[in-house]
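Quick heads-up: it's one chain on its own, the form predicted alone, in structure tokens.
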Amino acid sequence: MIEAIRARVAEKLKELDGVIGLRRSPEGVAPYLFHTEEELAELVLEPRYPMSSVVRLLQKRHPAARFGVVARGCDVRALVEMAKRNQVDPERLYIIGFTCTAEEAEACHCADPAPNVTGWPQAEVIGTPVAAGSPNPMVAEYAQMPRAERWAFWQQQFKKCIKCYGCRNICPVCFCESCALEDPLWVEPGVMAPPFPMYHMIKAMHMSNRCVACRQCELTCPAHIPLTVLYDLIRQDVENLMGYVPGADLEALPPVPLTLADAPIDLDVE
């Protein structure tokens, strides 16, 4: 698989004006942009990164460059998303994407481990998809937990949080200038954990119809927050309520507007 991607690399540097991939050196492993093919020795990729964030922000710091990205499954999904949503250009984006093994999919209780680069402009898949996922086993389990229990389960996962907010900063679908999860009209400073959850349920209400399921969030979390089960269920109840599944399709529009002009009703006021 690494070779296929590094002379696949190889092939598209001679287009592009870099490829961004993780590359391991003595300091460890960390997102970087080849240029040329002698530094392909050194692309790897493990561990899991968000490189969908590192691809927003290379955009932004050059608007006329054309580049290329090795992307997982969810890093694709994270992509549709913000290419809805203005943060890529999916015009000067060459995804080269990979399929995460079937060991990988259970790891990370990912039920789509496959690449989707249908209707990008310009991509390609390296690997044969896994037969199926492997979804959450913690999401079954509570759904047979009583309403009280459920109550109760969140409760005492809230009561861990010390809001870090490591799993805001490293989602890739969190890119709002200005955060609610600062504003202290609604998320209380220095108070850990809140009496009520306001701060997790800003969160999960902004996940609703953008939550890629790429579980960094929990990942990351130093209180072992089982977060993706919360963005799971909600994310099952916005494709049950609405069919819409996030990073599925690069056409089809979020069902819950971005902003009160995108909203599809009419503001005109006698």
Second form
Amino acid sequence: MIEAIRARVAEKLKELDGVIGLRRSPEGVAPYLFHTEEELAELVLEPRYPMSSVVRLLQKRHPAARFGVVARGCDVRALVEMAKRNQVDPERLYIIGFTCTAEEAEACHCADPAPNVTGWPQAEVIGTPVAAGSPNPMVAEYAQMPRAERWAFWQQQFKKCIKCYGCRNICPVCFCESCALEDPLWVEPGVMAPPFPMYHMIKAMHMSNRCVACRQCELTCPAHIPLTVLYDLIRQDVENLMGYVPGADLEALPPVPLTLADAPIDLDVE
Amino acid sequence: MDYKNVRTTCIYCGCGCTLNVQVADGEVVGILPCPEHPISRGSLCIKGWNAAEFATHPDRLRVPLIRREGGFEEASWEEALALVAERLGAIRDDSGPDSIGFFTSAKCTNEENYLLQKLARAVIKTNNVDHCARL
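The form predicted alone done, now the form predicted together with the partner chain:
Whole complex next, starting from this chain.
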């Protein structure tokens, strides 16, 4: 698969201003903007990094540039939600999607391990889609708990939080310029652990219609808080109650208004 | 139009987490954690996540400062090091080597810490060496 991807990236480099992918240098693997075919021997697919966030960063720095990105299914889902919120410009992005392996899908309990590029102006997918990973057993286990036990479970988990803000920082769809979690009104500075449940509830509410289940927050959490259990359940609720699946469809509008102009309130009050 | 990550070690404490410093067009623009690193394993604390901020912070010291009557004044490295050598030498001669203590830092590399204790023991001739990570 990697050779097929390298060949396609080499082809697209002729017309793009660069392709964002993972590069294995002597230092190790990290995101990189590829410019030349010679560099592509160093293009790799692992480990996981928030590639969509790098797209956002580079598109904002270079408002006229046309980039490509080598992206997994979850990267593409994140790009979908970012595009709806004007964080990336689909017209200036070529997606070279690739399918995850069955082992990767299982490790992530991923329901959708192949990139869905429907609706993207310029995109392709390399590889054969594998079956979804098995559902996260912790979600089923949690769903069996009575309410009081659920409360105690999260209290116990969030007590471990060291307030690194890593879950927010690495989240591809968490990009507000001013963050409620940095507002002393909601989160008192210098106090550990952060207020339960307010800190995590604010994050969860903001994520409710945009979490694309990429699992980056859980992977980066130094306290090993099982954040995907929380977000899986929120995603289930949003799908069941509002029929919305974040990242699935570039055209589908999220249930929460994207701008104040869409808000169902009268903004003309004196 | 360049973007790369420069791998380095977090300088905030003695844990030694690895940072990927995101560099776009020669400018430090952010930090990513490093999933491959055996110590930090893709995690960082709040200090590591924000380590890019001080690199370009206007308050960052870029030249040595010498305290004179009017307050701190910018100086050359030669001048600053000459002053330190002169004063440490004078204090050692007047009050003995053990009147001087050396405090090293988790923000330095092992090798830099080694060099400071070497200066203390071999040049000044005192064993008064301590380190902020021991506090």
